[in-house]
Amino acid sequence: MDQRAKRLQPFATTIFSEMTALANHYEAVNLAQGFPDFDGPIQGKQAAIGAIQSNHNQYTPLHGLSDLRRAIANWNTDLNNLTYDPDSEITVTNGCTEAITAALLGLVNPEDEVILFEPYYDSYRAACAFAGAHTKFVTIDPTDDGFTFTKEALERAFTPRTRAIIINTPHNPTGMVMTPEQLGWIADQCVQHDVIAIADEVYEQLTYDNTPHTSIATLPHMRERTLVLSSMGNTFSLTGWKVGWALGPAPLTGALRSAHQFITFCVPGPLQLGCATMLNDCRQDVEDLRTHLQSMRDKLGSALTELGFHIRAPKGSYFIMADHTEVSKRLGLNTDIELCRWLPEHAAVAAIPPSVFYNTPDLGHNFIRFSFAKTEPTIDRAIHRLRLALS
């Protein structure tokens, strides 16, 4: 008998756990879960170790240590040319995932509507369920060379019951980077309907081909109605540290903090001090990471194309959404889930079936998602195994 609360019953064990278990069982190259197989800057790790040895091991303030909040403020000013008060407008969270949950719990009432773009990061929908919110969806559609959504679909999603919209750009899993025009469409609707924007910008630094990232908070009338969320994990290749943040005007920040204080209350102090060091002193590492990831994107994308996948080169994030239609036809398979269960056993490579990120799963059945946030030897090993299995 299922003993879970009804709000959690639609959510099984995450697809990341299932695919990682298959990868481990078959000793497969894990291109499923979006984590790098290399570590971030040594300066940050040394600063965290030094903080532990210097006895920074007790509770920290619920909104985060001053050193990190001020580093975040400077980082964001340089990135987005926006100024936030470190004391009243910045909150350190346990990764961006906790920030999303705290934002929804703090700002959304039961029966309110929250708009999501599909495919979506899986925690969004669960966090909406925690808040008792109803979800509406705007589909990001494939084009010949990328992914996009229409203004008409966006406008249809807004109703008098809409409380918030979650915006993820650069986007996981499609790699789409929203343009200022697209963000302008969202901003217009938010202003017209008095809606809060929750902007998940964890890949803000990871864009390719000189594609610019724009935060919706920089658009007219949007700073006062936007929470900007990000984290250290992706930018500095330390995903297990789970240090994130939320920036926004005091009324929105106060609502998020009211939930954050009862979810985790605070983030480990030594990791916060390590993160402050990286934000202040390790910006060249981010440039180097971006160069490396673009190279791995190109290498993996070229090999997948050679093997019969249809690739739309992502403009940002960690991931390639590969159309597997022709490959699966040769193998006698149909859906993304079938292929992603076949690959670890027969090719010793793991990927993610993105249909689980759609409200309408059929929209994602033609794609599988590969992560290219790996070292070159790892990518080379995956390519070699895929060639042996699929050529």
Ligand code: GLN
Second form
Amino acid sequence: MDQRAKRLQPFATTIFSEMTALANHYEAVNLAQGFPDFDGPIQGKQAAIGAIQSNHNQYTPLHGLSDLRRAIANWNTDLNNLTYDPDSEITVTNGCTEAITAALLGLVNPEDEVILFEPYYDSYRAACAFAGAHTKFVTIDPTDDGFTFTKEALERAFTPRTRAIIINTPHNPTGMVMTPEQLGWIADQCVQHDVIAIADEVYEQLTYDNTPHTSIATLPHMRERTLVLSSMGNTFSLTGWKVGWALGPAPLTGALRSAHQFITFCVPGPLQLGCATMLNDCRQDVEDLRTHLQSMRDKLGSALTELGFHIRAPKGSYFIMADHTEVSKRLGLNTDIELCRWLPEHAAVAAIPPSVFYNTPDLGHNFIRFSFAKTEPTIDRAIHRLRLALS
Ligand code: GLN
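So that was the form predicted alone. Now I'd like the form predicted together with this ligand, please.
After this comes the whole thing, all chains and molecules, with the earlier chain placed first.
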């Protein structure tokens, strides 16, 4: 008997856990769940270990340690040229995923509408359900110029009941990086309809081909209506640390904090101190990661193209969304789900079926998501196995 509350019944076990379990079962190369198979800067790890050893092991303030909030403020000023007050405008969270839930629970009333772009990161939809919100969708379409959305589709999603829009750039899973023009369309609608922007920018540092990242908070009239959410997990290749943050004007920050204090209260102190060290001292590691990931994107992308996948090169993030129509046809398979079940068993490589990230799953059935956030030997092994199984 399903004992789950009704609000959770529409949701299956998250696809990341499902595909990682399948990958482990078949000893497959896990290009499914987005995490690197290498660790971030040693200085960060040493700072966290040092903090444990020197007894920084009790609760921290609910909004985070001052050292970290100050490091985040400087980091964000350098990136986005915006200033946030560490005491009233910055909150440390358990990764960006918790920040999203805290933002929605803190700001959205039951029956309010929240706009999501589809494909979306799966937790957005569950967090909207926790808040009792109705969801509206703007589709990101595959085109000859990459993944994009239209101004018309965006404008159609806004209604007098819209409370918030969740923006994710660089985008998981498509790798789309929103342009200032696209962000301007969103900003115009937010101002016109008095809507809050919740901006998930966890891949802010991971853009390729010199594509600039723009935060919507930098657009006119947007700082006062935006919560910028980010984290150190992907930037510093320590995804299991789950240290994230939310930046926003005091009223939005206050709403988020009032939910955050009851969800989790605070974030592990030693990890906060490790994170502060990395934000302050490990900028070169981020440059090196970006260069590495761009070359892994290119390597995996060319191999996939050679094997018959159709690729739109991602401008950011960890992921390639590849059209698998031709490959699946050769194998006698149909959907992304069929291919993602087939691959670990027959090729010992795992990927994610993105149809689970769509309100209209059909829109995602021709795609499959591969993560290229791996060492070169791992990418080489995956390519070798895919060639053996698919050529
Ligand atoms: N953000 C990562 C991804 O998209 C992993 C998320 C998770 O495992 N919950 O793959």
